[in-house]
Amino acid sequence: MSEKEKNVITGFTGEFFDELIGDTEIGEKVRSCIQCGTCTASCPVAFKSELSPREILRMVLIGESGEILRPEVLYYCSACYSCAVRCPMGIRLTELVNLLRDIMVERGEGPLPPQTEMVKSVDNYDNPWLLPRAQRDRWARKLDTRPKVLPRKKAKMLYYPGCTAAYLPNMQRVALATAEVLERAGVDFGIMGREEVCCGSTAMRVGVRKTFIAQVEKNTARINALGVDSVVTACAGCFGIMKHEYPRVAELQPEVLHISEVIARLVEEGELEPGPITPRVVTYHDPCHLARHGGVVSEPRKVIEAIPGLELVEMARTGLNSRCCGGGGGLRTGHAGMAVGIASLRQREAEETGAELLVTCCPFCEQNLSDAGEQDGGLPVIDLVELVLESMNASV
């Protein structure tokens, strides 16, 4: 047996664990590691790094912070948490993932090229894709009926698009359909325009935390000051940092939904009655960081089932279980062709079902997934909340 070894079992580990990692909330978790390797067996990517998610919790507590610190190892991760909700002693190995590529930041040994160019830019222009923020409300003059512009008037609920909703063209439609929903429900709703700035989870899942909180910073002050009850986004990625990640930094006030959250509320309520569609039969994949992170499972199958002409078919993995895509923790950013290959394989257990089209609730699993299909043929992907918006035009 090695000292580092006898060092772990008399409760020593090192000057990396104690000063890093040891008094973080985390750390306090990592000590109960038994080295089952339930984290390996269930993460989509343990076959590309160099090490294991079972051998970097050894190597975090043996103190080998030269093995572990190296983008070699830390960014092949997708943040999809599924190490962290299978783990029987409870350890959220994505969160010691997260604190490892801030100290490997810090060091300056991240992040990788791609990843920094995106964080630029969200330093300099406040969204990942290089574009102005003078472009950022440009969806919302596509609109029959211009939503209200906080905070120069007055709204109950802030719709937040997000980046990637509110810039790219391919996206656009879904940031569209979920304001136009949400106007025909009558919910008393707004946007911030311009004033609205990228949620800092691109900046966050790299490493660059000083990026990230300076994003946190602003949103709360911004949104704060607006007087509303609550937050809605489509995209599971702002609703997973916004409501569990922000809280670590600074309090928003508003009660953060995402709009399946908010649709099925409002159909149970009888405020939103989808009618007929053309019957086809569906599946749905669950965002990593809306089911796993956010805890948001029911709600967008409750919205699927309420939909005349849909038949729900499930995948064989499903919920908390759900294959990740591939498309998050700036996998797809950091290693594209992988991350598509990894969307490849949900693609095929979606065709498995039977259906003849794949629902999702996330613009980066929607482009993930659609770039799978294309590349090695799969079904279309729609999201969610298009859905709903062509059920009620079918009502109208």
The other form holds:
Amino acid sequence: MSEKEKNVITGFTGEFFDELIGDTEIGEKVRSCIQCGTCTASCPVAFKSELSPREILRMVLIGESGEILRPEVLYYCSACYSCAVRCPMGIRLTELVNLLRDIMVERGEGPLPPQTEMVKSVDNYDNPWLLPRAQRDRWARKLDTRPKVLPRKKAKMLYYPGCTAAYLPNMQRVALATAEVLERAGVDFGIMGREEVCCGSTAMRVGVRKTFIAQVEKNTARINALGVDSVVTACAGCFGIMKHEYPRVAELQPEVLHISEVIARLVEEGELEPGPITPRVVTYHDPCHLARHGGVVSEPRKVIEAIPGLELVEMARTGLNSRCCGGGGGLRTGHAGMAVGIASLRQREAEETGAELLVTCCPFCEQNLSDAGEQDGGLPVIDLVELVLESMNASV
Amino acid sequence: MSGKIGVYICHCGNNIAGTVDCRRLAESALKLPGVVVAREYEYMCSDPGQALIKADVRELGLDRVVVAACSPRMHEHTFRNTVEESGLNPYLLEMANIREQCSWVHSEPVAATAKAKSLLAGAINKARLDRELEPRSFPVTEAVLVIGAGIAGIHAALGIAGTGRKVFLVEREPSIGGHMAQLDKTFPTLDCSACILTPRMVDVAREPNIELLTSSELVGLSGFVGNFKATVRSRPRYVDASRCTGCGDCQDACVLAGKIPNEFEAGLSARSVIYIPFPQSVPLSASVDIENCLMVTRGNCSSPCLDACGAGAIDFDAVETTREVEVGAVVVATGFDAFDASRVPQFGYGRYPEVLTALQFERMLSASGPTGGKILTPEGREPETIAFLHCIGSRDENTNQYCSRVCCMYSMKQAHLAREKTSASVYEFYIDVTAFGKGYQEFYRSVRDEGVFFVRGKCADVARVGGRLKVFAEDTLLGRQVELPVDMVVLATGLEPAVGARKLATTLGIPLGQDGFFTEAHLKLRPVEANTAGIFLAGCCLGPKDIPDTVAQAGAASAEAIGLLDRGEVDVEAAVAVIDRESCGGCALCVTACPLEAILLDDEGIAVVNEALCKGCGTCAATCLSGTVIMEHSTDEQVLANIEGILL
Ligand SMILES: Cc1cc2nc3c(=O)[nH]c(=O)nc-3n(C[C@H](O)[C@H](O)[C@H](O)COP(=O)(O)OP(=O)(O)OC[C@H]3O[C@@H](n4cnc5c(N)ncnc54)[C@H](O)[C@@H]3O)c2cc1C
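The form predicted in complex with its partner chain, contrasted with the form predicted alone above:
And the full complex, kicking off with our chain again.
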């Protein structure tokens, strides 16, 4: 503390704010902040970061760019949108932090080394996992019925597994389960095979705008050319980004859907009939990017409730008020230990419900919550689609 | 046709002259046929400005006056008076709106001046065709309708009735009293609410000039200032209030006793279907809850209440009644309803029984409330920690943007009473403390001094984690996160417009603001008048406020209503629709178009206008296909002349 003395404020107008923030869609509302602290109190990482969200916002307003445009300050946000949905002044603080990351990266600082590696991988291989393009469709070989590959064949729906479910061995079961569920429910769908590229979320969240825009452009061009009515994904991250961030850059013509929306509709229309499975009490963790960013809260619950044998109990914080697992926003990549620590807090809330199984539908939440379970104990984690598949198997 | 027109251009300080070149405007007007004088002045509406006009009318013998200034909504009345005082018929005045429609919305002076010239030329062109019209007046009905009987309606009704006028007091609930009846003690003086309200309620019951219509609502209003016809519908109480002694025996006998959430106790206890709302109810009579009564909804119930009633007051054959009353003025005092806390689930209302709304806590404090005035957790013990959370449903873009004005004060009052009644630690989580009234800062200070702990930060959520109910917030003064274990949480829920306000606004034909509350004709200068003459507003139906402000407004509204009745007659618009009987084909398009039901077809099938009802809106004239309906002061010729002047 003695080394870094606090600056005396000698003025309250900031060129930084006026020129870079004030006129942006997000920045317009920053002046209305009443410093009520709702953001900080809602923030899963505030207790760790040097500056709280509220302080960051105040510093932005008075133009203290030097204090905030530092990786040590800006790379804690897990992009959970809790502050954004609760802010009484309607300030989208998550997006403001993202904008600050963009500016900082533009100025040559950040992202953190492991994050940079991921972004480079996206630049070079179209996925963050440093794996070759040729392996993107390997997961599908394990299926009995191989899905159609678009655009050679035509289909109404594109299933977009996203990089995590397509590549990571422990996550491929989500892709497999999704394809099988769609297939058996008689949905006319296909995949893009090796032509699929990363949605760009990884780059966008850590502030590498250039890479993000390149991915949006590739994806919109390729997907628009497929002639599908909808794109469905089982990844909350891809979903939130494609649904809400793509339109700010380029038009993605097909409707973007999350798999839980599709399954809920299939169940409602009688196309998919879940059978009874081993009775279990389950609780559901809302992925931030599905619920708060994506706006999907009721569909996953409808699906769970439609499966005979499952009893859903809610955690203390659910739906739009759900607590972040810490896996998003580049936090798991940048500060892995911390991300898992936050997931442990969520695991405690899950345990308190008395449930025996923790259901979610985002590969990031799933990995992070599982890691926390291994480290500090907690409930086993399962993806919603896997439960659906289990119940379909039971019904035949 | 006119021969001598005077033109008067107002600078409105810099409002007009800052953008429009008024000198050039005057010069251009002088060139138009018939204009004998064109003057500009800083403030035309001021006395010296008006004197200019008067002098010219007299000395130059003007027969038309055109004022280029603000909107006619603002000052047409002023200048009509000026013209009338100088001996001309007031309808020979014409206004050109070069402020709202020109200088305020344009910044480029040359173009703005050109537009002002066009607007002025149009007005001058029309003025030439203006005809003299005679203002008419009608007698005022000496009675007032007051809607809503909370403290605002009660105070207004008593004030008006005290001058000997008849008041119809319409209350939706079975008893009068409103929210004040639910309160325990009132800030900042901590006088007991019932002790100050009950005598006023009893006064209402005793006042011969007040006719009280409970379980009733306004369903129609026609007529105009001084001469309204109001239709009031009354639900059956199924209990004859004049025979009911208020003994309460029927309540105990009811088969659904203890099954229906008691709204007076804010849901903290349950009541029967036939019930006396609260011990001080006026009228002190039981009433049947139509929605839940088995006899009413299904027609089958052993109806033990009938046997229990010694007075024979219960009558299930009673029916809904509708009656029409004639009044000269209307006072709206429908108050507020509390914000529904389940709309913000993060605060745990409805999920954790320890989380209460402020009204529930108010009932808990009350000695006549469900706990007999004891503060008790759901397990029935005294809480050790209580947190009051401010701004729930107020000052929030996700719910209501406005400040509810009373929550800071009532929270501090409740905190004070909680400290008085228990040994609990008491916390107030606040953003800013709104304590603006007389004695309020002093009260705030004393509550702090007593040891209520203030945390500057809005609560983010309330959750049971680690087995304990906790309040999560930030202490923004220290920049630290707060996780406070508590035994009880009280939500300072904001005030919203009373349920049904929108429907009532439509019935009355008056607007609501964006926030859903009724709007006053002018926030500062006409704070208790609606935009429709003869309708007045008071209390929380205009926006959240405390009892002192509510009562002050109710007094003001009653004084305005009394003033109107005192005048004895009202002037009504002279520019009304007239029918050319020769050309009317009796198609009745105008009859359906008229929003005020002022046009009917007579025995011969020809349209006739009720001049008393006509407001001169012109809808009929615009609808008429044969040019039969002539809108005085906006005849086709006059409107075309106006347009022609603008275009030339
Ligand atoms: C928890 C709480 C504590 C408070 N504590 C204090 C305090 O300590 N001190 C203080 O000064 N103020 C306090 N207030 C504020 C106080 O309650 C209000 O200022 C006061 O009640 C306003 O009176 P009103 O007559 O305008 O409205 P209300 O009390 O709401 O009365 C309106 C009446 O109109 C009726 N009505 C509504 N719609 C219709 C309709 N369409 N037709 C017919 N009738 C209708 C209602 O049934 C009701 O009887 C508190 C408020 C709350 C919520």
